[in-house]
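One chain follows as structure tokens, the form predicted on its own.
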Amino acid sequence: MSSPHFPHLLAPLDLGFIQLRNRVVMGSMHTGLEDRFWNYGKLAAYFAERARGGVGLIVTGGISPNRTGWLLPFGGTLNCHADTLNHRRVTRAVHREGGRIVMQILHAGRYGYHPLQKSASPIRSPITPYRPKQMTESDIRSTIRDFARCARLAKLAGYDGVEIMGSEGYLLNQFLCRRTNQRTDDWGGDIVARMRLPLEIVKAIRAATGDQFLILYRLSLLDLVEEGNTWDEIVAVARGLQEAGIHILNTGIGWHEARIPTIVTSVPRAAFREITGRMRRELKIPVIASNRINTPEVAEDILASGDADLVSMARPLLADPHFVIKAASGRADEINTCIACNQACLDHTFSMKRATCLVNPRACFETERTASAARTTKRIAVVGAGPAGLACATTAAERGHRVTLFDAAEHIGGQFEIARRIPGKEEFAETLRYFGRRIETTGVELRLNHRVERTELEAGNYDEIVIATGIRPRTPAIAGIDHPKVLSYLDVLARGAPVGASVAVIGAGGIGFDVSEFLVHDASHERDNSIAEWMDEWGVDPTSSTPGGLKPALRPNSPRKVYLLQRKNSRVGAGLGKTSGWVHRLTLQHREVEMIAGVEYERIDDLGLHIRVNGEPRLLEVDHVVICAGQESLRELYPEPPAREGGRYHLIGGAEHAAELDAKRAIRQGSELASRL
């Protein structure tokens, strides 16, 4: 796929006995699909759309050579002949669309949620409940026969290749560490022995397969947890497996259990791509680069710095799975860029949930959720340019409708619009920037600063009416919540109202953490999202240097003492995402940032705020009060039965459901209303 537009990423990629189109890698990521055999036709459609989208490379989740290495009971497992079946509906449905394919060999050790898991040490992971047994001498000659009799069943179901999954903490990553491998006989102890485990599996899987067969490997580059392995380790490994005879190296960064973020939106883009390419000249296989890279423009920039030779895209192929073609035909600002929120994807995952995305709905649900042709045209007002009727309007009029898209606000975008402003979040205006193109090419009438009235509405013989316009602050019943101290969450992050020093922050949910994130940066100060600075702030060694690249953090210092509070007695910030709240919570507690659990609300006065806690009274002498403590839903445009004359209005994101903001329903929402209408 030649293109004058990114000739690097899309440059193809001859590797003697296969030729891969282009540098892009679709990089495995667990959807739920794998784990269940009835849902491999879906698993296929999933693949095939990203095949015919032009993606270069394709891996699959992680698939398990035994019982042992399940990442929960029944996982996905390729161990029989019979299962050979159902992997051939995914290899035929690749292959078809001129894609290629590896499945990914995934042995979780002692990240398994099962109690069967065996791992290099009886040590106990953080993240799972149960105690892995020690591998015996014959449980570890009988994984690597497994490993070897996965990737030969692999290649029998008509997969190109397979990458061994030695990162992220999984079992190889497991015996590679002194963390975890505390070993005294041939399988532990200096690093030539940690990484036998891992060479052997690939000598028995390349006499397996044969040289005809492409063999990945995943290996960390940062392990980003203490008695993690140093550079020069990582290196040893790395070169052990090149002569082991791997084709491909693959890089990933930290484990599971590492309270480094390495994925999320406030992790700067391609944040490791200089270790990656310090990798790179040491070996002479091609590598690959991964972790925050979500634009074409950022890979074609890292693949021409010399710093990889490919780069694996995992969420963002599932955000736009035509990522591949839009770039190549010059159509990048028509891309649906990952915003890195994990929302649909990893927290899905981790909570044994299908997987998909918060930006498209339809990921992983392509047979389920489709938006064909419309039969009939038909004349649609959407009300509210927020996520909801963002999505609504452009879907419907993709499908051939005529849709007039009113907003009362000067820019389209809703709580999108907010959002984009908290530190961190940068990210969320990529979400904005593809909506607003896509009014464009599918022909919405936008109509801004425009506050629609019913009446108008009637009088514009429209055959659907979605009402999208979005929620209101609720003011709590506080005693002097008119005092001039009180500010709406509103008032501080869309309309700049000046805050003090102190502050005592109401409500803890989501827009209580955004709130508080916004008010320790100081404002007159624009995020520069610098790499550098970043990892200083964690304490992340890029040179690895030290074990697990850990270094002391920087802390940096907060223009203002803030205070978050909430009614309930669990921890605070208990309901966020399971794959980012830990990452919020400990951004907060780097700048010293007080949560209180178990708070009743008094009064506010000329002194502050005064609570009890624990039914002990307490004065928080803050200059300001920002209410964050829920939303009321904004329906006076929809009109009460029997009004509702044959189900023409619709009513969907927080204008049907306030209780809590979720983007990931309000686009759901919008999406499907659209497909139906």
Ligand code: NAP
The other form holds:
Amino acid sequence: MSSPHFPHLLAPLDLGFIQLRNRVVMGSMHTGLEDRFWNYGKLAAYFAERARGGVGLIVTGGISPNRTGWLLPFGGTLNCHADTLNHRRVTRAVHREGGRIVMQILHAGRYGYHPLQKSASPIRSPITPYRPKQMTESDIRSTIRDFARCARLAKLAGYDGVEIMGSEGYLLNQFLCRRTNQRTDDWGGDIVARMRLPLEIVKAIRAATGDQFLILYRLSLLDLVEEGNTWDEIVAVARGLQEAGIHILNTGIGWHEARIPTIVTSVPRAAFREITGRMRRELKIPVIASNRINTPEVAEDILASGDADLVSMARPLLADPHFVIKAASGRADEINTCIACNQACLDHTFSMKRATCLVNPRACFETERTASAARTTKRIAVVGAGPAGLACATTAAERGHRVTLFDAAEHIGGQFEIARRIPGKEEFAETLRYFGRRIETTGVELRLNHRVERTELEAGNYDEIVIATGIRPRTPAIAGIDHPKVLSYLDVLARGAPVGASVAVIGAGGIGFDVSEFLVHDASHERDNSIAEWMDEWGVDPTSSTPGGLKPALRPNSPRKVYLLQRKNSRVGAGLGKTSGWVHRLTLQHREVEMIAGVEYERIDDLGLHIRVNGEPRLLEVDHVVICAGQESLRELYPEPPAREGGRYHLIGGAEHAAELDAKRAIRQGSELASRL
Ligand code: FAD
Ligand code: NAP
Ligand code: SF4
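How about the form predicted in complex with the ligand, since we already have the form predicted on its own?
And the full complex, kicking off with our chain again.
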């Protein structure tokens, strides 16, 4: 696949015994489908769609070589012939679409969420409740044999190769670093001894599978934990792996237990590309760049500048299976870009739910969430161009309906248009760009600056009417709520109301956190997306001259003092996303936001906000109080019965149910309704 649009990204790669059609690697992601044999049909459909979409090389989610290596109890394992039959469904489906696929072998070591886990040393990880047993010499020998058997079975199942998972703090990473390897035998000590297990595994796999079977190794280029490796040690390992016979080095950044974010949306795009570039110059084999690469432009730039030979994108291919084809055919502006929110992928995985995608609810549900062409063309009115209305209008139009989409605002996006103004959430604008383009390609008639009244809907003679009018912010009943120093989050974020040097934020849900984030950044609220500044703030030494690549952090100053308050006694921020909430909390802590739980609100007056905390009165002498106390549905256009009888009226998104609403639910509801109309 060659194209004038992204010549480096779409250039084939010839490894002699195997050719990849382009430089796009779909990185490994645990979807939950790989853990149960009855889901392999769905897994095959999921991968086949990405192969059809032009991906050069697919890497499966991690499969354990034995029970000790399980990530979760009874997780996907390949250790006997019978298992190869399920995997064959996957490999056949991908090969039928002209794709290539390698199976990732993952031994979780002390990250296993079960009591059978073992590691280099008996040191418990901060993210699992179990203390691992120390592997004996015999355990190590059998682990090497299990990796080799697993690779041999993968070959039998039709995979083009395997990827050995050696980064993110899993078993092989645990052997590589002093932090988790304190052995005094031949498998611990200096880096030569610590890298013995990975090298022996590569040699054993090579011996078991021959020269014509791809071997990738994913190596951590920055551990981002104390007692991680230094750059010299990491280079020594990479060279050792090259010598031992791997064909391609894939890269990883940071252990799962690291307290430095590596993939959430606030991490600058391609933040770690230079480190990959440095490694590439140390090796002869191709090197893959990863982490926060989500557009073809960024990927092309990495390859053109010589920082890598291939790019790994995992979540971006959940978000849009046709990423490559769109890029190749000059339709990059139609790509549904991953906004790195983690809300439906990693957050699901860590809650033991099947992964999917906030912006593409079809991901991992390819055989279930389908939208076939409509049998009869209907006239449909969709009121509200927030995420729910956008998904509904475009999906319905794609099915052949004639859709008019109204919004009172001058732009599409609803609350998502406000979310994108939060420092660190700039990526959200991509979803609006995507829907804007999709409105054009599907032929939706868009009517902005148009507040719809009920009479207009009735007079319009529509076959179906979808109310997606969203929410209004809740106004809590606090004495003094009408005081001039009280602002709503919309005043601050959407209307640009000036905010003083000290602020109390009432309500510590997602929006309270976002508003606080907005307030602790500079007046212009323009986030400095410089990679160097981001690394300084988080204490990342990109040269990794220190163990783990850590350096003292330079905490930025906040332009104002912020108090973030909630009534509950639970930890502030406990309800935020599983894999991103800790980043939001740390970001606010870095800027000295005072988070207070167990608050009773007494009154607001000229002095400030009077509260009680655990019964004790306290005055917060603030210039402003910003209300982020949740939301209520806005559904005046939804008629009462009997006017709505006949099934013409539909409610979706915040208009249907405001509590615990997020864009994930809004987009899914909009898409699902449209596929039924
Ligand atoms: P809305 O987005 O509220 O859209 C409703 C639309 O209807 C509006 O555009 C409005 O103008 C229009 N409308 C209303 N009445 C009429 C009328 N009579 N005529 C015409 N048009 C009308 N969600 C996440 O999942 N992840 C996040 O990280 C996240 N961050 C957020 C950050 C902030 C600061 C905010 C405010 C929200 C955030 N959200 C986030 C929430 C998310 O944006 C909402 O859940 C989502 O937008 C709800 O979608 P909706 O389509 O139901 O309603
Ligand atoms: P929310 O998550 O429901 O939080 C509302 C907050 O207001 C809570 O902290 C609640 O805590 C407080 N509150 C509720 N009623 C109150 C009252 N009467 N008086 C004073 N305080 C009150 O809602 P939100 O922050 O508005 O967010 C809306 C939705 O957007 C959320 O469901 C969320 O999923 C989504 N969102 C997600 C993200 C994200 O990063 N994923 C970011 C922003 C928004 P107490 O009752 O304990 O005080
Ligand atoms: Fe990307 Fe969010 Fe979709 Fe995950 S859920 S793939 S992070 S857009």
